Each structure stands twice: as C-alpha cells, then as structure tokens.
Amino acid sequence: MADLSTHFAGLKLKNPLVVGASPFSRNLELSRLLEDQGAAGIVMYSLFEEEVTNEQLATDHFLNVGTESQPEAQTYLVEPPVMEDKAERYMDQIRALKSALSIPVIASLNGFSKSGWVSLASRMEAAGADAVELNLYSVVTDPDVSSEQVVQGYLEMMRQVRSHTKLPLAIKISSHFKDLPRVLKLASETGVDGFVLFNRFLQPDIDIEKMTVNLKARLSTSDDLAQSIVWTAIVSPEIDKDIVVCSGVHTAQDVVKAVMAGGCAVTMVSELIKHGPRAVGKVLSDLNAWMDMHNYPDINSMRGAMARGRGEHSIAYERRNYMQALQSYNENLL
C-alpha cells in the first residue's frame, strides 16, 4: 500500500484529500463521518467580513434607535431582537470542530478591509484553527480601478495578516488575474505558505420568463479540473510553495492528475454533495490501487511528474502547441 502522506500549506496530512470550504463543516456529525472515511483535513465554510459588519450595524441600530426622541428616552433602550455575533459563532464552530476531530481544521476568510482581514484572522488563530485560507473572492466592477491596484491591495493585505498571525496561510485565488504567474510569485514573497487553485466565481443565470437572476451554484465535474491542472503544472516548478488543486476533483484519477501537475493536495466538495462522505473512502481506496499498479510508493515520487519543464510533455503547456490542438479537431472532421 502506497504512502499517501503529504502537506497543505505546511500542515502535515495523512493523504492529499481535503474537504473544501462547504456547509459540511457546519455539522459535527457529518464532519466526523468525513474524517472516519479518511478525509485528511477540512476547510470551514467562509466567513465574509461584510456579514459580520452588517450584523454589528444592525445591533448598533437597535441599541440606539429612539434614544434621542424625547427627554425620558435618554435612559431607555429599545429591546433588540436576539442577536449573536456572527464572527463569534464562527469561532465557536472552530472550537467545536477542533474538539470533535483529530484532522486539521482550516478556517476560511473572505474580507474586504485590511483591518477586517487582520482582526478576523487573529480571532481564528485564537479560536484554535490549524490554518487560515484567505479567500480572494471579489468582483471589481469599477472601470477606474486597475488590475495593478487590485494586486497591490491584496499583497499588502497578505503582509499585514502574515505579520499578525503565526498560523499557516493559504491563498485561494481566482484564475482571472492578469499575469497570474507574476501575481503568485509576488504573493509567495509576502510569507504565505501556499495557494489553492482556483476559486470558482459565481456565474448567475438569467430567467428570461420570470425576469430574475438565478444564483444557484453549479456543482463541478471532472471537466472543470483542466484549468487548475494546467496552471499548477505551469507555476509549480517556479514557486516554492504548496499548491492545492481545487474545483473538479471527483475521482482518484483526478487526484493523480493534480499531484502529477505539481499539487500537494486537493480539495473536494461537489463529489461529496453528490454521493456523501463515503465518496472519500472510495477515492482513497482507488488512489491506493492506482499507485500500487503503477509502482508509485508514495505521493512525493509522483508529484510534479507532469509539470512544465519535466520531459518532452512540458511543451504541451506552451503556445506553440495551440495549433496542434486545433489541428486535432481538423483531423477528426476531415
């Protein structure tokens, strides 16, 4: 049986299969089942800074409304509805998961202000998280904001968070950045420990009969893996950081592709939503069987075997093979 041990942004893992950010982490029983099936770690659902801010503003409103309306009101506070701090509930869930599980618990944070990123990451560390995934999910719609401004803003945020926490930091990033290899290289110099490739942007659909926007998330398929695989193969030889492949991991073969491209681990969500926690056990069993059949004793011996710069296949990631790919369609049509 092959040795599946590996790492995620510096964390030691018993195998490369990590449960990605999802509602699974809200439920202790499901989280235990995932660990029992062999999951090597779990990424919590994302905490969005604006959710925390909006909740705090609502609390402030209820505490202050009416206090200036009449002289007697100076000593009167309107009774607010029962409200809890969303951030504190998140920290409570970190503590609960840490008590229930032996595998690493990785918090996930999506902020929009430097102070928010820093303060919430610090609270996650204090709550006992093993690492923090900084989820760079934002859609810049202002035409006067340049891509370089966006990049520099994120880099400064990474430096600030790094200076305020000792936890391993993984950056979950979109593939839509201009000059992606350069962005990853600059980010790696801020002191972060690894990257998760890639974040999936919400892609709303339009219901032309109801005149509404459909926000239902689409589950991935193995076909969605290609983009993450290509970029992992391109950047992994250039960046001395752990790379985790995300989006489109459903089978043991998908895990093999991710590792051969240079990935250290993968995250899985859609396959678990479709088939439940037992999917973890099946994928790991199939992975072991595949590695034994192909004489790979451990993950490390397989990692990067198909990355750019490793043998003749490396040119497949370059521009000159674009024509060959198109010609393959021509051959099939003629």
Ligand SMILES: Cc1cc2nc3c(=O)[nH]c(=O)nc-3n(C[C@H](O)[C@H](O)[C@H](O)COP(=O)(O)O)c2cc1C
Given for the second form:
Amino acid sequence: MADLSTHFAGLKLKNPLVVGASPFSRNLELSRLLEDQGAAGIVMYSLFEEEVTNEQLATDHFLNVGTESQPEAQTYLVEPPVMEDKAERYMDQIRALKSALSIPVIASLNGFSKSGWVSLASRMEAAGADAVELNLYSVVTDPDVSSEQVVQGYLEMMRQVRSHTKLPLAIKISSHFKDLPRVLKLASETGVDGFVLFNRFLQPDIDIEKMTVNLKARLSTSDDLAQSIVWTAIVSPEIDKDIVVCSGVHTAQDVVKAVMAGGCAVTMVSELIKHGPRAVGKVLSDLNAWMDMHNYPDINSMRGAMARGRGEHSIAYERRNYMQALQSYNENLL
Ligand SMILES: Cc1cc2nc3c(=O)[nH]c(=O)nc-3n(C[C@H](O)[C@H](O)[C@H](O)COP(=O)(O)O)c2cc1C
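Having seen the form predicted on its own, I'd like the form predicted in complex with the named molecule now, please.
Every chain and every other molecule in the complex is listed next, the one we just looked at coming first.
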C-alpha cells in the first residue's frame, strides 16, 4: 500500500482526500461516516458575514481600498454589530465537530468587510478550528471598480487576517482573474498558507416560463476538473504554497491528475452528494491500487510530475499548443 500522507495549507493529512465546503459538516453523523470512510479532513459550510452582521452598517467593505491611504483608516477594525446567534451557532458547530472527529476541521469564512473577516476568523480560531478557508467570492457588478482594486482589497484583507490569527489560512479563489499567477504570488507574500483552486461561481439559470432565476447549485462532473488542473500545473512550480485542487474531482484518476499537476490534496463535494460517504472509501482504495500498479510509493513521488517545466509536455499548457488542439478534429472532418 502506498503512503498517501500529504498536507493542506501546512496541516498534516493522512491522505489527499478532503471533504469540501458543503452541508455535510452541518451533520455530525454524516461527518463521522465520512471520517470512517477515510476522509483526511473536512471543510465546513461557510459562515457568510451577511448572515451575522448588518451589511448596511459595515462601512469598511474590503473593496473600499482607498481608505488604506488615510491614517484614520486604521480605525476600521471596529467590531461590527453582530447578530450573535448565527455566529455563535457556527462556533458551536466547530466545537462539536472537533469533539466528534479526529481529522482536521477547517472552518470556512466568506466575508465582505475587513473587520468581519478579521473578527470572525479570530473567533473560529478561538473555537478550535484547525485552519480557516477564506472564500473569496465577490461578483463585482460596478463598472467603476477595477480588477486591481479588487485584488488590492483581497490582499489587504489577507494581511489583516494573517496578522490577527496564527491558524493555517487557505485561500479559496476563483479562476476569474486576468493575471492569476501574479495574484497568487502577491497573495503568497501576505503569509497565507495555501490556495484552493478553484471556487465555482454560482451560474444562475433563467426559467423562461416562470420568469424566475434558478439558483440551485449545479453539481460537477469530471469534465469540470480541467481548469483547476491546468492552472495548478502552471502555477505550482512558481508558488511555494500548498495547492488544493477543487471542482470536478470524482475518481481516483482525478486525484492522480491533481497531484501530478502539483496539487497536495483535493476537495470533493459533488461526488459525495451523488454517491454518499462511501465514495470516499472507493476513491481511496482505487487510488491505492492505481499507485501500487504504477509503482508510486507515496504522494510525493507523483506530485508535480506533470507540472509546467517538467518535461516535454510542459508546453502543452501554453499558447503554442492552442493551434494543435484546434486542429485535433481535422482528420475526422475533412
Ligand atoms: C450543495 C453545495 C453547498 C456548498 N456550500 C459551500 C459553502 O458553504 N462554502 C463554499 O466555499 N463552497 C460551497 N460549495 C462549493 C464546494 O465547496 C465546491 O467548491 C464545489 O462544489 C466544487 O467542487 P465539486 O466539484 O467537488 O463539487 C457548495 C457546493 C454545493 C454543491
């Protein structure tokens, strides 16, 4: 049996399979089942700042980057008024999961104000979380907000959270940045410990009969994995932080691709919703069998084998092979 041990944002993991942020962690019984099946860690459902504070009262939205240049802006770390119930219930759930499980429990935070990110992350640390995943999810609809403003806002938030908590911090980020390698490099310099590639934006659909917007989260398939894999392969050689591959991981082969691209671990949600906790056990036993058959003694010996800069396949991730890919159907069509 191969040694599957690895790490996630500096946390030691017994294998690379982590349950991604989802409702599973709301239920202790299900969480125990996932642990019994071999899950190496569990990311909790997100605590959304707007669930616990009044958005209107938060004058320090993290996209208000201009405030950093003014000395009085330092006062923005005032506690926003918190509706205690929801925040405290989340902290209680951290404590409950910690006492029910022996695997790492990673809290997940989705904030919108600097003070919210900082104060809620600190409370997650105090409640006993092993790490915090900061879920960067803002849909910028204002045409006067530039991408640089958004990036600077995120970086300032990471610096603030980093300076107020010692916990490992993982940044769950979307692929929608025009200069992703630079954003990840700058984010690494804030002292965060790892990246989760990628967050999927909600893709609302329009019901043309009912004239409504359907907000149901779409479950992924392995076809959704490509984007995370390509970018992990591109950025992993440049970034000295743990990368976790997220979105579209369903099989042991998907895990192998993620690790070969340079990922340390993966998160899985859709597969578990479709097939239940037993999917964890199946993927892990298939992974063991695949690694044995291909003579990989441990995760480290596979990691990065297909990353950019490692061998001839390297250029496949770059523009040069775009033309070749487009021509791949020519033989059948012409
Ligand atoms: C029902 C459901 C609930 C989710 N809840 C959260 C959440 O609270 N926080 C979060 O960051 N991501 C959440 N996600 C996104 C997942 O963590 C994950 O990023 C996404 O499903 C892609 O991974 P997958 O292909 O393994 O499903 C949720 C996804 C689903 C399907």
